[in-house]
Amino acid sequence: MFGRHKPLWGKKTRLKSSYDAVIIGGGLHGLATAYFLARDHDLTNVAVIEKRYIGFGGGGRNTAIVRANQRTSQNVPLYKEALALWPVLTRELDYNLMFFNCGNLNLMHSEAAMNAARMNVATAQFHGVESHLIDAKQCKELIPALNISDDITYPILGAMYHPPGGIVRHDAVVWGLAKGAARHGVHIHQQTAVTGIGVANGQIVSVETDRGKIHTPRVLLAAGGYSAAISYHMLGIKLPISVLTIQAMVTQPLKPILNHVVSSGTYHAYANQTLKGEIATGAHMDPWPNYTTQTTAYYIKHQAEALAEMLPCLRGVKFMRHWAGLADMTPDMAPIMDGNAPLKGYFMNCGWGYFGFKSCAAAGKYMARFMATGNCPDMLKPFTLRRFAQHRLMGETAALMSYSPDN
């Protein structure tokens, strides 16, 4: 179908035999990096290679939440900058990304959780990110539909309130970045599968595709849930990534009842109301590694039970659509953004787990600088692959998992 119709982001281009950089993956991070390579570094001879269509993966399979109230001092500055970039990109791309900073409310259900939230709030405030610890009564004032009674499974003691957070229309971000990159001369090739990566004397030299060979000195791996398999099977480089399914769904459209994003780690549920009035809601990841995007009745039941307790006015509301996406999860739930090791010209931007959408703008900006200059920006240095071999896991959720590139 793509051969017969003009792409919505601009003119259809021919696959060239040589590019200054090839980006594997037409998702948010790949498109953002391509855009910033062209905009900031005049590197316009760039190809984005996508096996299916742009936004096929996590870019089109998420619930559009953005925030900057992460847990660690390494993560907060990156997400803070990403959050600040949404209105900037809306103007630059001349494309309505539908950014709505309605605020995030992360519910706490125990004294231990409240103590942990105090640390999160202190970290955020130290880095200049607005975040507050509020009690249950204040939660009710912000979201009148919230159930703060004691007769539920996990009574609400308070919440971490993050006013600058909110939602962005994820498919608008895909199209906006694609149009912006193409306007600067970047080539976007859909329905093009990467079949191999060429190496000579420790240097990236080419990318093989099912449409021909591309000569290039730089490759960025930004293929989301497929990144680990590509890295291992094409280059023999193991990445400490598990691929897990995350499911989400939306209800029938309703009148406005939810004016903030609300989430609960204890209930493993989060929800926001879309511009169409639907309640978009998601849960924790499936507990076993897999590459399926199939949905399960278990999660429909789970979401119905969780939302019915937190927001009892939703009882009886119908779920209309249910989907799933792949999360590339590292042991510490922080990404891998690295380059030039072990191969010169090989760059990685993967392992984002839950957090890839909200970070794509800032991550793309700094990965573009890394690729153009060969020097790792300070913002990206904590996210090196070497941290796993050196047992320096970050504290987003540091699992007890040892990793060595030799096993």
Ligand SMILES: Cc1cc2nc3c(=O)[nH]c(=O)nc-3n(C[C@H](O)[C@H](O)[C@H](O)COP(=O)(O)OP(=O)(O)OC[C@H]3O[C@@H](n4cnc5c(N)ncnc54)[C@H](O)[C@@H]3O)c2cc1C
The other form holds:
Amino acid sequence: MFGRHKPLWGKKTRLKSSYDAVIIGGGLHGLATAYFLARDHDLTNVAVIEKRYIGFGGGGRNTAIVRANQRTSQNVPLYKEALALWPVLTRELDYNLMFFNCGNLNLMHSEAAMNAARMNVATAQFHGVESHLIDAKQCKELIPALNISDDITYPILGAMYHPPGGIVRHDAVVWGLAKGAARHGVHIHQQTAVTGIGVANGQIVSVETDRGKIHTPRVLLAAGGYSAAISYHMLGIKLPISVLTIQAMVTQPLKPILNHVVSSGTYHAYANQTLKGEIATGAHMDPWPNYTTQTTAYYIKHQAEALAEMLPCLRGVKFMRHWAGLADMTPDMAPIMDGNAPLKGYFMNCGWGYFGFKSCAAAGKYMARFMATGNCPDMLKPFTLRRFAQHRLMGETAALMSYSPDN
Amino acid sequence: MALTLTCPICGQRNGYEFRYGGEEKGPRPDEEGLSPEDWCDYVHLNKCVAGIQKEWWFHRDGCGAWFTTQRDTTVNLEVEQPEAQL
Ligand SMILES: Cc1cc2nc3c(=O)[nH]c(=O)nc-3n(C[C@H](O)[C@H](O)[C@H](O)COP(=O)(O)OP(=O)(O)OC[C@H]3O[C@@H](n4cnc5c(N)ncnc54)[C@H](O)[C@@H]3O)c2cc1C
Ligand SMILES: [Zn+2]
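What I would like now is the form predicted in complex with the named molecule, since the data block earlier showed the form predicted alone; can you produce it?
Complete assembly follows, chain above in first position.
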């Protein structure tokens, strides 16, 4: 992968001793930010430093679901713009991102959930995002394989139906953004680990790597699940993050049976059929922080049970592959995007948990603007790290995701 | 290897019986004169150590005890220690 071969995105570059900006992490958000720094702001003397290979993190492990029907008014516009960017980027990057806007059904299993969905749908409609509440019969019309009888553990009452969502080929996004950034002159250095961040008088001055020191006035922390540890180990800055393992798996390829993304919070499961025919499914997280990407038989069993109830025609179908990645979870299930704080020239874009694929294009675009101009765009203001001390947490989750001894 | 934890009452049990309770952050701070930043630090901020950390657990599907133990987050295994504390 690394040897003498020419990288897919362009020619190999030499690691320079200084750049105008250094991005830690060749994942979705790092590459997207690099691309927009170059495209929109002429900041091309930029290095993306990647410890392993681009897409090693969540970028290459996610289940590729995209949608824009989040809960809060601060989040929906960002995701809406991200969703609209897939066809634009496909053309611009000259790379087939395989956007398949098959629509998402988010199943509801109680009257309380139906009421919560009503609020969600209203928020989406207010922001011009198509979203409808449908009943069980309409769910069955859209997904004939769905079990809407009441002889299952959690009978289906209806769904939040979001036609513009769907799936995008996740690796293609990584490679396409890398290609686009490199074409504008950005340097991508794989097999290079950031080992320290240099600060003088409250200002970023350099980044240490295992291949030498880089002088730079700006650094973006975009290391996905590794961001919180980097922040604490290298700068002593603690973040409101818990890093959990999230697992996913695919079945053997099948003929087309599932033409939508279907998800259920109650069953803790989502599924969609990839363009290859596999049913890609996942959702659960091991509820303890760790940095392994271990998979467990516990979740294969859980996933099989959930799918066998919701989509009974999948009984007996075999799982072919099972993998895991890290999710950097914040208490309010919204990311942290901040800059020039607490250090000048220090930017962060992390806390994306298990929803950082769908957002990466828009987040990268606005983070690039923030880094280039030094002014936080309005779109990003609610995502400041300071919201936690100001008790201005976002309501992306009804109950805080909290892992503390006080609850 | 799968995670097991040593409950001070029930002994070594399957990790899925327990609920994680957060990093050990010392005693709850005094509310008198507490700044929002210090409260935030205690409630929300984590070190997310890549290595051994001291942490809280609750034996949810067992005896209900809260206890602290040490675990290596890079391998997700409890670390041998003299004895767990209630
Ligand atoms: C199983 C699974 C399913 C998911 N499904 C979905 C989904 O359906 N939809 C969705 O929107 N999101 C999903 N996600 C979440 C999404 O993948 C992440 O939120 C997203 O990848 C975060 O992007 P990132 O750029 O912040 O980090 P990443 O893509 O993880 O990239 C971070 C990079 O930083 C590198 N790095 C780490 N440390 C260093 C260092 N010291 N120096 C240099 N580089 C370093 C890593 O090697 C990595 O390549 C899923 C995640 C997982 C694991
Ligand atoms: Zn016990």
